[in-house]
Amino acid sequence: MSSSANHNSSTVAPKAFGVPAAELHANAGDTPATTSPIRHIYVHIPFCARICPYCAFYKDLLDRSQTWRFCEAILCELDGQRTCFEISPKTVYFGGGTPTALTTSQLEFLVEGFCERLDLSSLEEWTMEANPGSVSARKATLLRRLGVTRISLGVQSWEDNLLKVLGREHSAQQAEQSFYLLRRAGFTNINVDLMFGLPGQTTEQWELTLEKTIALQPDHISAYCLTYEEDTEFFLRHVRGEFRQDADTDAEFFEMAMAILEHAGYEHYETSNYARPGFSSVHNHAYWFGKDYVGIGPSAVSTVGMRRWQNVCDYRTYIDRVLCGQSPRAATENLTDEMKRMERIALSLRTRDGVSASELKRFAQETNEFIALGLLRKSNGNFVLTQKGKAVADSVAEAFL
């Protein structure tokens, strides 16, 4: 999930999901229950070539001598949770760190291995996240042609100053020229990731960078504001006071986006995402609604049921669990109904949906009092954020938690 930063704008598609089928038949207790289809994969490509200061997702430096045996042992936890469980993906994500890291050979031994295992019938979309600096016309011809529909391309910015204080490897000039390479390869469904509140950041530059964007003409953008996350190199430069984050200019900054990116036909569907009709993601929509999902790879996080467990955050212990047929799982939660449901208000009530009247009966002096303040409304039997609302949903939220 590209996906980087995380704020009042951001909760993008989770980096998770992943059991494998020797721990789940030796305890049959930690099985979650289910007697549905899975219908949603998350698949984790920790590679990076450069990593990025501000970037608190498990990544690592890409290591060619292990890359191999990382795919190989991706799909032999997919070979295990296909005896666990039904799978019949509506929807497949590969994110990271850097999917498209991997060289052509392998990301076609490993898009070849899904479709040969997985009963792809039902398959609404398939996303693949892209970095602009590793993308080739022979790996998107690839991807379109196996079957991937959706791509992630993570600009962050069209400012080539930005780019190098959020220490990307790629220039404007080859995003815009990635960005056209997979046009060209037939891809129809692309997102462009972009991120504000950047260190020395202009209003200026933010307006241009949406500017630029819709010129490009994407299906879908998400905009995300940058938060300073515990064990980033961002976070220890921001402690010591070389990085200030300035909530004012971080609001002028989202409803910038707001008003520019709706006023050009996108519509914002959650709080970081924006869409041209019809191409919402599937796959976040899934997270945001709490659906079940699967997750492979290193750090992989699932919730099936009542059931959340989360893989290993080292891809050299995985690889090696994995293909010594052990379980590359390191922690499980069991979840409760009160679990779920604070969960559910906090990540719907960013969605343009809204939340449920009836999930915040128990919550009506509160209610009113954001109407009051011009922060919620009511729309179709359920609580919708207003424009106000959107700039502080996570403190609106917090008060229903």
Ligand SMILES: C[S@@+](CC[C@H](N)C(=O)[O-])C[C@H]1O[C@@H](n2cnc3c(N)ncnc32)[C@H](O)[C@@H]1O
Given for the second form:
Amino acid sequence: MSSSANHNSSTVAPKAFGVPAAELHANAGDTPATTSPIRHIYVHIPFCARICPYCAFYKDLLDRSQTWRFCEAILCELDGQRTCFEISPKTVYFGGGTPTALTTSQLEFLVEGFCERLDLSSLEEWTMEANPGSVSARKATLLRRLGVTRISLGVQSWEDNLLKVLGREHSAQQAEQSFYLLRRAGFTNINVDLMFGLPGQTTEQWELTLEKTIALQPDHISAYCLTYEEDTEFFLRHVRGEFRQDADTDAEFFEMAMAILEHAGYEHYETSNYARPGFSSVHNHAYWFGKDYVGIGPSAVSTVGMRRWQNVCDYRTYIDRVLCGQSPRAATENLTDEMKRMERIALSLRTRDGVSASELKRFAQETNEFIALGLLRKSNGNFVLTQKGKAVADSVAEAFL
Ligand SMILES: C[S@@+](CC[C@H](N)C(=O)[O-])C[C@H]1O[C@@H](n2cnc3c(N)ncnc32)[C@H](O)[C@@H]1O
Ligand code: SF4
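So the form predicted alone is up there; where is the form predicted together with the ligand?
Up next: the whole complex, starting with the chain shown before.
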């Protein structure tokens, strides 16, 4: 069985969960009727100062001649969504790409635009992804002042040689400076993204990266196993045999992360996510437990009721369409109860709370086998992965799909 301690696209939601975008119908459908307000918004900012060779998220090289038009289009799409739904968010998540690749004035325009347009009286968490190469004291102070509450900082590794392999635009020292700068700007909820299973990475290096991260005392840590995503340079190098992946080594990295981070007081609340008590991500919980959310920006996915749709990926097409009053939707699909059930099982199995026993009733044989193998246990009426089971979470989930 392969390690499932991998990067989970659901954390940032630019992709449809379990549904390749190409399988969504190319026809934009009607807006689903909903009586309750939308509580979760995802905003996709696709620009990056440099393209990392392992990354499959929708992104493009930063083109400063397009960014102001892009910001206008984002607010214009938000206005359109507000005519369809009542939006009173508990969480807002700006992901990418790299939101901090925008200038301070553009971020101010966007964040203020959201504040002016939305009822934020229920807001609990406003996250912005940041790249250490594009964080400045001015930007950080402004974001905090305008109401962003949480920063997700893409550190990946504290080893400069590995950052070079990853094609990152920053050094380890810059990442550390960015972390402190964010703290000084008043952010009391900071996530650090780390990656393991990297080409040439040793367990000693991974241990040092974990220890160094703990020493900084972030509030949340996401630890993703490198996945070789199709259409990336890393995938080609993997296929050519230059970069090898070993499931046993990945499992060892994953187990080290669990042991070291839990020992340091971080709760392992989802396969790839660890948090100090009280700091698990509210936005991610919403995805994992099947809540409705609206996605804004190129490639963003929305799910409301039994309807899911995705915006066009190409950001230039996105801007052109939105600014001339057309819908940016590229594809819509109707979900079935069975599809929703499958997603619920796959996503909630990765969480600390697990899956309710009633959901797995018709899989008695499989659950008994996993219990006998020491991969699953029963707790408070739910089936929950054991420590051993967490390392193979996706393989266990597959048996139920
Ligand atoms: C959208 S990116 C983060 C924001 C920012 N652009 C950055 O790179 O710092 C979200 C996170 O996904 C993880 N990630 C991206 N591609 C990955 C891959 N192929 N395998 C595993 N993790 C990946 C990285 O940890 C990254 O920080
Ligand atoms: S900076 Fe982040 S979003 Fe951009 S290419 Fe690199 S990993 Fe992907």
